[in-house]
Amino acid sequence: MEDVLRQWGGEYALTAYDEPSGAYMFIAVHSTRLGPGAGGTRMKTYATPGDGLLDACRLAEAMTLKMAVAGLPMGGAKSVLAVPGELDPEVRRNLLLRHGRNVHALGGAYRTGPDMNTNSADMDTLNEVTPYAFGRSVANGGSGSSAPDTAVGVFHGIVASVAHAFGSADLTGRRVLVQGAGAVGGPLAEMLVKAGAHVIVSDVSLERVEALYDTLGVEVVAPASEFDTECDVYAPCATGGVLDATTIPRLRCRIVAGAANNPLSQRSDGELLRAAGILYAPDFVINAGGGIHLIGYEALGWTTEQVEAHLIGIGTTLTEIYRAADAEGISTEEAAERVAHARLAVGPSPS
């Protein structure tokens, strides 16, 4: 863990161990340049505690880029609760309460929200001990789940990507493979089907894919076969780190555009995608819909129309990034990072 922090470059990290649950608890604040650090709370099992801390640090750095590109007045941060396995409900609740107290101890310098394996009900639990939890249930004064708007943003990103790659935004007949049919992948698949796309779904949960097959008539492929399946768009919407020097040569798609955080195993993999002729929608651009939802409604007081306009804007931003990458002969990842770093250099907008 010392090596992770030494090589990271973020502002600070809070680490703790919760003995009753056996969970390691990490809050990584990468940057407060544009405002308080913001990022969700992820609950996941890792091979080692160091892997959990590494995930928190990488995700926090991506959140810095996401907030900057989206023009949101927040910095980048993330929480990871590295649990040893499935927890008893009461043990899980107590772990969340302790995490909430850790969030509160930072005095508002960090704001959290739902992420992998956490939801609005969990944010309600955190809210019992801290006000710094976005995404609470509507009944508890929050804006509810941000997953549907994350899916909307990804949908607009896919439309923009298809338009850039094929010269037309029409999705009719386009083969789109959605990897991960959860809270974001499921709604995304439905939107794609309604737009006329031929949707292919893969998920480790047979129940999820069967539900989409029954309701939408999607094609289903086995997990781990996504990379070898011919499609126009590959949309990773599950865990990160799936694209690397081994999997990228197997891809049979023209576009990679999905909701997963950090789908690239390392930054240089963006160049591998460019060399392979694959258009890549940087994750911290295309999956910003959740942040737009939570921060827009709960911190900025936006109307539904304003939120929807910013979700549509994800597609516009991607188009600009694609054009810049083409003009300069660089990867879309690098082009997107340049946009983020330019805003970080300017600093927060005047209030």
Second form
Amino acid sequence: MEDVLRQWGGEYALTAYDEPSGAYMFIAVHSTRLGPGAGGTRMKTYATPGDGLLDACRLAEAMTLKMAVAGLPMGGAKSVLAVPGELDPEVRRNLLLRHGRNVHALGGAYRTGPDMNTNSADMDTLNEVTPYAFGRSVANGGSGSSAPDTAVGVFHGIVASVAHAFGSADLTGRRVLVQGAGAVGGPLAEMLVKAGAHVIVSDVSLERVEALYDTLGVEVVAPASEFDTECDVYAPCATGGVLDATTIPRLRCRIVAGAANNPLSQRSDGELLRAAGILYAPDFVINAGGGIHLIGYEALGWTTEQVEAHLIGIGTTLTEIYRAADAEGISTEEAAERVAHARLAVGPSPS
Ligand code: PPY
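With the form predicted alone already on screen, would you show the form predicted in complex with ligand PPY?
Next comes the full complex, and the chain you just saw is listed first.
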């Protein structure tokens, strides 16, 4: 944990241990330069508590870049509740309430929302003890799940990536492998099928792929062969860290563009993708749709039209980043980070 904090460069991390659940609790606030730190609450089991802290810190840093590139008036943060396994509902609820009180203690410097294994009902629970939770249920005055709009943003990003790589935005017959058929991967697969793409799905859960096979008629591949499957677009939509020096040489795609946070094991993997001739849509650009939904509706009072315009803007931003990367001979990851750092250098906009 010392190493994680020393190498991180974020503002602070709140840490706690919850005796009844056995969970380690982390709130990593990476940057409040552009506004309050924003980022979801992830509930997951890790090999060690240090791995949970590392995930929180890295995800918080990605949120800083995400908010900056999307032009949202927020900083970057993330919470991790590192649970030992499946929790009894009452124990889980009490863990969330304790987390909510910790969020509240930060006085609005951190705003949370749903993330992996947390949902709108969980945000309603947090809201019992703090107003600083985005993504509450619609019945409770929130904007509901942000996952469908995350998928819409990724869809626009895939279209822009296909247009850049192949010279045409038409998805008809394009082979797109959606890795992870969850709350984002599912609706994304549906949009791609509707646009005429040949969709291939893989997931560790047989139940989830079967549902998509039955409703959409997608092709299914085993998780073990997802890297070796020939496709135009590989769309990682589950956990991070899937792309590294071992898996990148196996890829048989032209584009990597998906919803997962931190799909690269390390930043230099962006360079490996570039060297392999693969166009990479940086995660913190293409997966900003959830943040656009939550912050747009709940903090900025946007209409549906305004949210949709910003989701379309993800495609426009990616096209600009691809052109800058080509012009300067750098990776798309590097080009996107430059956009973020330029915004961070300027600071918050006056409005
Ligand atoms: C993400 O995009 O990974 C998020 O965590 C979404 C989010 C954005 C703003 C507040 C809470 C969650």
